[in-house]
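Presented below, as structure tokens, is a lone chain in the form predicted alone.
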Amino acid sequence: MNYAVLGGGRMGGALIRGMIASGMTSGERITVSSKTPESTAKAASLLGIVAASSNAAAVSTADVVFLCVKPVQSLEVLHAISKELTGKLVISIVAGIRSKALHEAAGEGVRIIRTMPNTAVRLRKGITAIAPDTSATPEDLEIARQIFSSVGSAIEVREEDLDTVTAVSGSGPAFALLMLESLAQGAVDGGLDPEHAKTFATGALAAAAALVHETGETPLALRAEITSPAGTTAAGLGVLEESGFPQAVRGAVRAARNRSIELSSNS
């Protein structure tokens, strides 16, 4: 198969690296087109793939087209190359733009799969939600699974769930990084060297995620195991709960989800 990547940014680059590293394809079968000739050439050179002179040229020989541009650009990009897209599978990683809008821009004869990868795909440890449109075939779905499994894991969801997935999986790492930043600053406030503070804070969040992932226990159960009555953890958790931390995090998820819905309603 030949692949075209429209947009050579971080996420597009991470997907390309994962596909090549996993052995599912090679650089000469992937063509990239970016906003300017300079950015296209830079992406092609860094990733060891083929540079295209335009989006139309990139998709002309492709079987699978990745739409990796910004949401405000996505429909215009598809509409401009709709004639070249006929008969192809378009995999969108664009947040908030519905399959219906993508179809209207891309034209008839295009098969659509929407996805939401998270930032850890750059480490090949991402989690990607895959929402196939009714136009996609079982073979298309399997292609998408193979691609995103090369950069982590893939989970099939309904398209109507993607707004929530975007809020939790797409935006969630930034929320966790704010927690990490705050933990590290608390350690610095307590007298630790900044690098040591960052290392201990990073280890704390990594430990929490690993415990949930590897034991299969709930966060609530694991938190109870860690928390001794009247101990240091209980004292800290008391401050977080009194300050409304759990409600603030849930509010952040709602806000991110609502923004994703707004993006889709404007498309």
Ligand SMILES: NC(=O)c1ccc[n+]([C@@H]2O[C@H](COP(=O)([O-])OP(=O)(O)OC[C@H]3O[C@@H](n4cnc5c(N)ncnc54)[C@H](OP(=O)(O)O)[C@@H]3O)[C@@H](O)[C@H]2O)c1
The other form holds:
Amino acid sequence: MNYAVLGGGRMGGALIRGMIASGMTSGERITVSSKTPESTAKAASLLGIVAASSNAAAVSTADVVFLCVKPVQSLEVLHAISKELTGKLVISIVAGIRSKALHEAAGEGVRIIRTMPNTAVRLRKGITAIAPDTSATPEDLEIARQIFSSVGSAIEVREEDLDTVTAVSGSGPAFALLMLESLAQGAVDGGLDPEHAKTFATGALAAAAALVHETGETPLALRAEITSPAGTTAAGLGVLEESGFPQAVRGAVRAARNRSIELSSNS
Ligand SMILES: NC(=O)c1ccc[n+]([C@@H]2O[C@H](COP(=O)([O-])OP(=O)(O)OC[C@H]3O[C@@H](n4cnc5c(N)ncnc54)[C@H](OP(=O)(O)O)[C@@H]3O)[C@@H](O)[C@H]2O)c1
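Previous: the form predicted alone; requested now: the form predicted in complex with the ligand:
Shown next: the complete complex, the earlier chain at its head.
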């Protein structure tokens, strides 16, 4: 299987790093094309993959084309190479651009799968939502599953759920990182040096995720285990509840989802 990556930026690069690290493919099977010859050459040498002279050249030998440019560039990029795309599978990681719009831009005979990975694919710990369009065959879906399983886990969803997935899974790591920064800052306020504060805060978030993952218990049940009546955790949780933390986080997911819908309706 040969792959083309249109847009060797942060997310395209993260995906390729993960795919190569997993051993599911190798650098010589992946061709990249970015906006300029300079950025293409830089991405190719950084990732150990092949540089193409243009988007059209990148896709010419590919079986699977990853669309990894910014949403605003995506339709123009597909439209410009629609002739070369005929008969190929295009896997889009672009947020908020619907299959219908991708199809119109890519032209007849192109199979499309929309996905929403997160940045942890570079560590092979990503989680990717896959939403196949009706043009995709069961074999295409299996290819997408294999690719994204090699860099973490893959879950099939309906296309209409992608806006919510984008909010919770694409943007969610940034929300959790704000929590991590605040936890660490709280520890610095309490007298820890910044390095120790960051280590303990990171450990706390990693512990929370690992507990949910590995015990299968609900976050609520696990939280109850750590919270003794009138203890330290209860004191801290009280402040979070009173200051509207749960509502604020839900509001963040809602805002990100609404923004994704807004972007979709412009496409
Ligand atoms: N960041 C995330 O966590 C995340 C998660 C899920 C999905 N996504 C999606 O991933 C996509 C890329 O995001 P990103 O954060 O990786 O952006 P990025 O770092 O800016 O990468 C975009 C890449 O597209 C290239 N590009 C621009 N115009 C092009 C053209 N005409 N032809 C070919 N390549 C072109 C850019 O080249 P230059 O380097 O020359 O500018 C750059 O390499 C977005 O659609 C986003 O919605 C991102």
